[in-house]
Structure formats: C-alpha cells, structure tokens
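Below you'll find only one chain, the form predicted on its own, shown as structure tokens.
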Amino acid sequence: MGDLTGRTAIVTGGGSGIGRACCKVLAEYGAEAVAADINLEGAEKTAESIQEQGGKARAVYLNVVELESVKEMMEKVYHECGRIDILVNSAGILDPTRVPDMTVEKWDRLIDINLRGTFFCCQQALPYMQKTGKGAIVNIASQAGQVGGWMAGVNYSASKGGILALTKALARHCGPLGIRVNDVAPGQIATEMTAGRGDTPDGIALGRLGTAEDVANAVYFLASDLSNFCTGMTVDVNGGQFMRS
C-alpha cells in the first residue's frame, strides 16, 4: 500500500529544504517527483540528485503568488506526465518580524506566498486529480499555527493557522471526489530557512531538532495509500515539544 510507482507527485518549494526532502522520499517509493520552485536551479538540483539514485524526477518553474504560473505548471506537468496524483504544498517563507514592526508589505507578501499560494495550487490540481477519481494533497503547516510562533512573526503564525483551517475545509469539499487532504505541522526543523535562528532542543522530548527527512517521512505516509482513511488530519512532527490533549 505504500508503493507509489506510476504516480506523479508535485512538490512546491521542491528546490530546497523540506520540499527537496519530500521529493527524494516520494521518489524512493516509486513516484515521479516534480520539484516545482521559483528557484528553478534549486529544483533542477533536486531532480538531478534523484535521477542519479535511479529515481524519476523533473524540475519545473513555479511562482505560487501568480495564479497564471500555477495554472501553467499544472498544465505542463499533466501534459508531460499524463496524470497528477499527489500534491505537496511546501513552498513558503519565514519572517521573524514582530507586531510593532509589521508592515502591510511584509504581511501581504508572506500571506500571499504561504496561504494564498497553497490554496491556488490545491484549486488548480483538483481537476486533474478528478480525472483519475483519486488523489492526495499534503499541506505543510507548522506548530507556529497551533500555539503561536515564539521565533516566527505573527504573519507566519497566521499563515500556518490558515493552512490548518484550509486543510479541513478542503478535506470536506474533496472527500466526495475521492481526494484526501491532510497536513503536517513541523516543530523546530533544522533547514536552510531556519539556519542561524538559534534553535535549541530545549523542551523537545526527544532531545533534538527535527530534520527535513523527518517531515518528509510523515508526508509520504499521508501521500500513500497507507493513510487511505485519513483526511482533514494534522500530523505533528515536533519531537514531543507540543502534545495534544
């Protein structure tokens, strides 16, 4: 049930960090991984590293802020691959701006990339998934969206809280279509985006920071048939730093 052979998996933000790790893990289980990123060079490096290991992958340009770019990317992938089975929305930015220093420009830019971009990628993928009557969407949320980000700005926490709610709303809409929508909420993960932030494992039950691969393994579970009765669900990947009651 965990075999993804024959499936096409689009990963936004696939040019680095968690997105790159998701591409690699999904390809290891047989999917053709499509690294979609505004940083095309990074996406190409992701695809090349997978191909060198014998996996199937390709790179495409994507600017999640521009709806036309999202549409063109989905059309291109469907035309070249013949199907879209999995969508992982990992594209996003981090902003540490605090409340007194928040500006309209900072707020809008982050919300546009993290939340609006996630929605329109989901929206534009749905018609292609409906062609096969089955699909899996995995959104990357954050622990910051659940408890507030102590090292992230309020705009970041708001965007990730929005993704948590968006996931549930889409799960209700997509369930009758045979499409599952879930999300992963990482805690403190050591990636290029968080480098230099001063994260420590204090308060993490497992005593270490998470890795991009830790997140990617949870994404794989939700993308595969191993979770075929799971939708509208959040998988916490935080080492026990935040435990639900």
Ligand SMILES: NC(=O)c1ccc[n+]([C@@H]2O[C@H](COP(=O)([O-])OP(=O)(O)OC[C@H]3O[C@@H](n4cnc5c(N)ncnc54)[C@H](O)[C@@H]3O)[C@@H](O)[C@H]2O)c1
Given for the second form:
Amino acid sequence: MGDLTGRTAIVTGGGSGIGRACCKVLAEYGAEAVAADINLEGAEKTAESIQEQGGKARAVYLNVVELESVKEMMEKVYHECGRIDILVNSAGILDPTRVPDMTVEKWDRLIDINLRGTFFCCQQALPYMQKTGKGAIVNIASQAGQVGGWMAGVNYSASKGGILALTKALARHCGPLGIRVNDVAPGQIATEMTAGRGDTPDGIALGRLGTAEDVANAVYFLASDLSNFCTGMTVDVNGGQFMRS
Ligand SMILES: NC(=O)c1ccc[n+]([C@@H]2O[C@H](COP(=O)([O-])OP(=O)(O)OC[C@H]3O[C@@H](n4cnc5c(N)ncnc54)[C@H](O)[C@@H]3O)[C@@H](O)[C@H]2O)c1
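Would you generate the structure of this protein in the form predicted together with the named molecule, following the form predicted on its own above?
Complete assembly follows, chain above in first position.
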C-alpha cells in the first residue's frame, strides 16, 4: 500500500536538507523524484545520488517566488514524466532578524518565498493532479508556526503559521477533487539552514536534534496511500519538544 512505483513526486527545495531527504525517501519507495530548486546544482546532486542508488530522479530549476517559473516547472515535469501525483513544498528560508530590526523588504522576501511560494506551487499542481483524480500535497511548516520560534524571526513564524492555516483551507477545497493536503511541522532539525545557530537538544524529550530523514519519513507517510483518510492534518516531528493534547 505504501508503494509509490509509477508516481511522480515534485519536491520544492529538493536541492538541500529536508527536501533532498524527501526526494531520497520517496524514490526509495518507488517514486520518480523531481528535485525542484533555485539552486539547480544542488537539485542535480540530489538526482544524481538517487540515480546512483538505482532510483528514478531528475532535477529542475524553480524559483517559487516567480509564478511563471512555477508554471514552467509544472508543465515541464508533466510533459517529461506524464503525471504529477505528489507535491512536497520544502523550499524556504530562515531569517533571524529581531523585531526592532524588521524591515518591509525582509518581511516581504521571506513571506513571498515561504508562504506565497507554497500556495502558488499548490495552485499550479492541482490541474495536473486532477487529471488522475488523485494527489497528495505535503507542506513543510514548522514548530515555529505553532509556538513561535526563538531562533527565527517573527516573519518566519508568521509564514509557517500561515502554512498551517493554508493547508487546512486547501484541504477543504481539494478533498472533493480527490487530493489530500497535509503538513509536517518539524522542530529543530540539523540542516544547512540551522547550521551554526547553536541549537541544543535542551527541552527535546528524545534528547537529540532531528535529522532530515526523520522529517522525510513523516512526509512519505502523508504522500503515500498509507494516509488515505488523512487531510488537513499536521504531523509534528519534534522529538517531543512540543506536545499537543
Ligand atoms: N531545519 C530545520 O530545523 C527546520 C525546522 C522546521 C521547518 N523547516 C523547514 O523545512 C524546509 C526545508 O528547510 P531545510 O532545513 O532543508 O533548509 P535548506 O536551506 O537546507 O533547504 C532549503 C532549500 O530551499 C531552496 N530555496 C530557497 N529559496 C527558494 C526559491 N525562491 N525557490 C526555490 N527553492 C528555494 C534552497 O535553495 C534550499 O535548497 C523549509 O521550509 C524550512 O523552513 C526546517
């Protein structure tokens, strides 16, 4: 039931960190993974490492801020792969700017990439998913969107809180189309984004930072038929740092 053979999975931000790990895990379960990233070199590295392991993968350029770039990427993937079944929105940036130093430019740049970019990737994937009458979208939110980030700026927390709400709103729209929309809220995960920020396992019940693979395994669950009755849902991958009742 968890087999993804024959499915095409686009992963934005697939050139690094969590996005790269998602590509690898989805390909291990049989999907053709498409690493879509503004860093084409990073996306190509992802695809090559999957191909070396015998998996199916390709790399495409994508700037999530440019609607034309999103449209072109979807068209290209559909043309070359023949279908789009899974979309993982992992592209994002972190901005540690403190409240007094926040500027209009910093606010807009982060919200445009993290939140607006996520929405327009979803919007542009829907018509292709509708062709098969089925699809799964997984957005990468953050614990910062649930409880406020202590390392991240307010714009980051706001963008991730926006993704949590966007996921639910889209899930209502997409349910009748046969398309499920869920998100994963990672806590502190050791990737390039967080390198050098001095994250410690303090307050994490499992006593360690998370890995990109920890997040990717939850993404796999939500992207596969194993979660066929789940939509509008958030899976927390935080080692027990934040527990909900
Ligand atoms: N690392 C963590 O602790 C953590 C925690 C919670 C949530 N997240 C979220 O997980 C996602 C992935 O983060 P990561 O840690 O893997 O970071 P990362 O920096 O390793 O990867 C982010 C990727 O997004 C790409 N990207 C940035 N701007 C883009 C754009 N305009 N268009 C296309 N691609 C773009 C980058 O090139 C990079 O490959 C992000 O959305 C992040 O907010 C990370």
